[in-house]
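One chain comes next, on its own, written out as structure tokens in the form predicted alone.
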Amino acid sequence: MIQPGAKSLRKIAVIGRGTAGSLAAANVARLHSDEDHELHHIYDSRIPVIGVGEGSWPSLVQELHKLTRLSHEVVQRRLNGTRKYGIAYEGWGHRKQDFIHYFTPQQVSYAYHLSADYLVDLLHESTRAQHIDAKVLSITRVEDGARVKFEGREAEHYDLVFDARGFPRELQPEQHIDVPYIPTNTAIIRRCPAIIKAERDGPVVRPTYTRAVARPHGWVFVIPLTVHTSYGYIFNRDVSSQAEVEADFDALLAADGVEEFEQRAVISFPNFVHRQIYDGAVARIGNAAGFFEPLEATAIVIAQLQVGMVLQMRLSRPVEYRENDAPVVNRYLINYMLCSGLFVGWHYCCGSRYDSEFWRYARDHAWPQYRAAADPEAVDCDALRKFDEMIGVINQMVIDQEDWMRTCAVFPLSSYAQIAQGLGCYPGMTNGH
């Protein structure tokens, strides 16, 4: 393969010990031709990674296949994962039905359902890299790389850093783009008894869903392992108070039949996507670009392209060519970012089987304001006309046969098709009015 500009890549750092920051290290690993350059990876071990139950797309089964070299069946159990075909929504919308929104193709593609330390544990198998445990200070972007900024030891130069280091401590305006319409801010995370038992002799090969069950507060995700089951509440903290939520919390667990659980963390999280993803020598990548809430399990997947695109770029194209192609990428991103963004929000817009405070805020309060806050001129950026053409095309009678294999970011519109008709959003209804 032919790389020009990997002679300008000698030094790559990445920043974080997550699964961005691990997928990033583990992909400059295996896609950098020049077996000379230095990838340093960079964490502090004072900071643990929490291993939440996460669920993925199926993107995920063929990298971690390609970044491992395991086959996948070795991989699943290595995960102690199951087979992910799709998310069974509980109480949501209009007709306040269940439903599913599958994988395409339905009930062939799958994904993972997997915990974050048993991912990064087995990428950093495969990865050659020098581990540095420190704490980063700054990073700034200089003439020719950048300058990582450490506690304790010397700073260092690098010709590209994967900034990895998690949300921010507050959003700024010059910096973020705000995204208020998804409704929540906090996550109760919970550890619960397996209800799937690992097979002897192989992965676990039915089909499993991840359960987003509406509640009076929010939303409750149930991810199925083969160790545990991970349970966590998504709410907003403006909205619900945290006794309440784990009051209910409590009486969905005993509905469940689950008679014990270990407390993982309670989690703030902002909805946010920053504006300067990648400048040409830092990209920021994971929930250090961006973020929103885990409905639609788009942390992954947009960590996946955030690497790929950035690392992909920059050792096929001369190092001539950065400055000019910086802009493009960033934009691409944010692009990419707010588009599932608006997808995730758009879930809220007909309420729940709950007309309690939060859904009321939600339907009536959040997910209108998405127009204004996904404006062109505020963005720079045309995520809400790509939004607003794939719910034009499911609003349509008869949907013509070059539209079928539309996506806006990663969303097909085979799944804006089943998430209106699971909602009961119809047509002239994205603002659940």
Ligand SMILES: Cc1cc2nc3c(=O)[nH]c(=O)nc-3n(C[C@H](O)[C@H](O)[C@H](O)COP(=O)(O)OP(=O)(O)OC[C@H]3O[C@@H](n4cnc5c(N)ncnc54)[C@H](O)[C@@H]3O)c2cc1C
Second form
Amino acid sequence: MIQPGAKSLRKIAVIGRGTAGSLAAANVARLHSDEDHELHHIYDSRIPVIGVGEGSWPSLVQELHKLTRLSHEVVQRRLNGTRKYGIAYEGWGHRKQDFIHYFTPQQVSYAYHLSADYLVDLLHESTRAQHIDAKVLSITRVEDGARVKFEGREAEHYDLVFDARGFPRELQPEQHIDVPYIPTNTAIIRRCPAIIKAERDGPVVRPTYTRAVARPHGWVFVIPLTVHTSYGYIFNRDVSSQAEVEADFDALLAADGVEEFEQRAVISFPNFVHRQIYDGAVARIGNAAGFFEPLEATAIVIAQLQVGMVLQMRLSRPVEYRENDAPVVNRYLINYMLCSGLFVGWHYCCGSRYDSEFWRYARDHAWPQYRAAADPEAVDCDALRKFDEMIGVINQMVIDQEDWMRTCAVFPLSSYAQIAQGLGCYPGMTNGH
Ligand SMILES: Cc1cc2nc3c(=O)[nH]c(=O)nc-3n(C[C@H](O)[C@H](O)[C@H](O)COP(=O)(O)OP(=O)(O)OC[C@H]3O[C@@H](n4cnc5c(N)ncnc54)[C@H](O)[C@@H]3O)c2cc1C
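Hand over the structure of the form predicted in complex with the ligand; the form predicted alone is what we had up.
Complete assembly follows, chain above in first position.
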């Protein structure tokens, strides 16, 4: 492939060794046609990665095959993976009934449930890079690239920097778009015995689903891997105390017949999008660029898009276009993330089988803020219009064939239709009222 931009990408830095940084480094190593480029993969080994993120989207299956050049079977086994065909919702919405949100085409397309640590290891094996264990103090945009300052090491100049340093320390309105219509902010992670056993001679092919179980204080994900089953209780620490949530978590595990577990982590998370994801020389990716709670497992698939788009633009376009391209790419990525966030928040619009303080807060207080929070004046993009259009299409009495293939961010119209029907959110009730 001809890459007119390759000459202007002689020296690239990826900062962060979590899922996002590891995907970026592997992509640079794989896509850059010029063998002589320099890739520095920088991380501070004293700062741990998040390490959860065991649900994915189907595009990761293809991407890992391409990046590692390993067969799908080998990749799946190396990840202790199972094949995820969708998400099984339990007790959500008006109907209070169970339903599945399948990937499209239904029962054909699958993703992985995977061990996040092994994903990072797998990506590193296929990435040729210089590894630097150092703390980054600052990344500054300069005329022809970016300057990175380190603790105890000379500063360096790079043509492109991927900043994958994880969540910002605090949200600041001038830098971050807050997403208050998603009502959760904390996760408790427990590791339980495997319910799916590894096959001796090949990958596990039987279909599996992430369970998303509505509970009085939020919801619980259940992700089946071949080495353990991962449980995560997602809740709002301003509405429920950790002790209350732990007690209800115990009750769910008892009901599931789980006799032992290992408490892994309590993680606070913000729901937000950075206003400056890409400026031409610095690309924020992964949790540094934005995050939404894990209900639809969108983090890895969004990181894939961020990395792919920035790299393709820089490699395939002459460097003279960089300054004009940057704001267009930035707005596209913000828009894409906000569309995803609106879809995730919408799951709460009809409440659940529980008439608890959390669910009243989620349905009556958090979700109704979505129009003001995503107003184009406030976010400088038209994600709200795109979301409204999707809701408009599924609300029609008859959906035109030309609309069947519509998508809004990663979600096709079929995802909107499955969630609307599953929640019992029929025409005229998409706000839950
Ligand atoms: C509860 C929960 C469940 C999740 N479930 C899913 C899921 O099912 N599917 C999914 O796709 N995603 C999921 N995610 C998101 C997933 O965890 C993220 O995709 C993943 O954490 C990406 O993180 P990251 O690589 O951006 O940052 P991190 O994992 O936080 O890594 C940050 C890296 O930056 C380095 N670093 C930080 N500061 C510096 C510095 N100053 N100098 C040098 N290095 C530095 C650290 O050493 C580390 O290597 C979940 C997240 C949470 C919180």
